[in-house]
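Take a look at this one chain, the form predicted on its own, written out in structure tokens.
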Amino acid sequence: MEALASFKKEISSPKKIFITTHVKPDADALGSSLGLANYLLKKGHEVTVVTPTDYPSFLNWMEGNDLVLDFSREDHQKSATKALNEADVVFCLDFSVLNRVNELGEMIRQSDAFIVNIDHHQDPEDFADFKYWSTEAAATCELVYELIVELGDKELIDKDIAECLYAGIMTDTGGFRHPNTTKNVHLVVAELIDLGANPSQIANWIYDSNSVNRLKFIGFAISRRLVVREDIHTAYFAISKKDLKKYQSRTGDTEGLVNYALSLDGIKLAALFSEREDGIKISFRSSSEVAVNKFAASYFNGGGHKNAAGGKSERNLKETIEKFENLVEEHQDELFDQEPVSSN
């Protein structure tokens, strides 16, 4: 309570505020950033939202999207740097370690601003002056909603803010299908709907705005790039740079692809290997009893949530997959012989 009171005092008068989130922001990252930004603007603050990289076009409907600065664009870097240097308060949303924001991380570390971290990932780095953090939360958007309510400002949540926050919770729970879909999640989204969020419209914006190339790519990936190892309860996609180029892949086009592998009967561990210019990007998903975040952290320089994590590899695509298969074969007893954890 003392920390919350100190934070509340820090933002009690108009300040210059800088908000950022992790690379390649998803709906929870951008939704929490813009939901919070729109709230703070109502409180009279001067707010700048900066993302380390671009993000999927299916998130462009969020209120405030047109004012977001993408730090990977040279024409945005000067304005973004100026905003950070002049900031009184810096909000870091949906990431727990500063290397998740590329070069912005060190700039934030050197900042004299009051640093706030709002996040639900495990093993947070100790870099913030105020931390609103819980691994029990399904999404950072859930925490942003609860923080606004705790500050006594629920009445300031309008339709635009509610829809930004709803989007992040919807996607980070896999459309309310993942094990992190708790009673509190349903209570929060019920409040957001009451405050103006339109569930069917938001789902349409995010899930039903595919390009023809993306649909062809998904079909290609399922028919030609899906590998199923029933003997080790594992399935994965291996996507090369050539594949991505063939289908003119854009940011967000591989989003959700790994879930097709996990949806197979008998599969407990799924992965997506995407060959990029800077190495192999890996997305992991797992059934409720498999702690894929520990696997990612131990062997692929990654981490995340128990059933949804990420990693990377500097080996080539073939070598990375060989390493992955060997590791799963070697550790399958400890990976798959765990008792499911009750959600009660």
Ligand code: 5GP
Second form
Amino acid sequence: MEALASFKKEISSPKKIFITTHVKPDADALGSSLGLANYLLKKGHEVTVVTPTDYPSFLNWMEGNDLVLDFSREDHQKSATKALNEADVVFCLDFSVLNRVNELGEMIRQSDAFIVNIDHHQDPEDFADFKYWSTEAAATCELVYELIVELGDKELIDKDIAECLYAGIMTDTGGFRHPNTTKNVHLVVAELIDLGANPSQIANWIYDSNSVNRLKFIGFAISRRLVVREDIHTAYFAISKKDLKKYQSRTGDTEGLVNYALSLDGIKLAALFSEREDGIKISFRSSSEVAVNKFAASYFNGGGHKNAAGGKSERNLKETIEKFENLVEEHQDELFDQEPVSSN
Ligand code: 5GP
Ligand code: MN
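Can you switch from the form predicted on its own and show the form predicted together with guanosine-5'-monophosphate instead?
The complete assembly is shown below, putting the previous chain first.
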């Protein structure tokens, strides 16, 4: 049977469903998970949503947030494991390689459940029974919307679901500014607005909920931790553990910082290096013609989208930055010598 047909059959009667998404979920990861969860609940399924780690508090307004289990919390792990062991269907949203969900990855690989992967990242691993995957999609939320429509259930999308899905599309397009902002993006969000999503309310929940510490941290980072290398069209932030502690940084506080580096005139490659408990976390952003996902995958054990990717490093902060600058210098011809493109 064709994969779509077996998927439809799989969810045609009430099932035990497990939904997960990548570490440190963003609005697309959590919005697609909760948007889908709320839809599946309406269809009569039993649904558990598990995130591998915590996520920023500016996402807590999403319907279903209170029921999310965080696998990194000891008090949630047992029920999350039980839900995965008992699941008939497992949905993997907004990631395509199993190492993006920490220990849950191997558990999913071993699972006998029907595995569904809904995602828009490049270079997917082959672990799913049904893949609803397209790199043309700006957000996983766009794909979840399309899947619900394809299943003939558009009328089941209520305000709560529309809000979750709108949020992911809004943030993954950088507020409808990145090169992935297509006509289809606008058509889908127009539908979501019709179905109850309020754009300014959602933008307010996500973008206008800063703490004073976070704002001061951003000011500090821009004035003291930004390095601009105009000669190689590159700018980056290097944030130490001490910096994060000084500003009592919470999950999500560094989100968006890297965009300030990319906003500089003439800068085509931006990076944020932040020193965490388990090594250096790296965010890359680029102008349309520069492929940072390939760069992240080749040199920093990461991946992502053409113009927004991430990776990690086990070296210390100083050595990681030296490696980064050397690599950009060495590969500047292939990185920057491309024609600008209108979409990714
Ligand atoms: P961010 O910089 O916002 O953490 O991530 C940017 C994009 O790259 C997101 O789509 C995210 O899923 C992806 N990404 C971030 N870190 C990694 C990583 O370590 N591995 C892979 N494969 N993708 C990543
Ligand atoms: Mn996404």
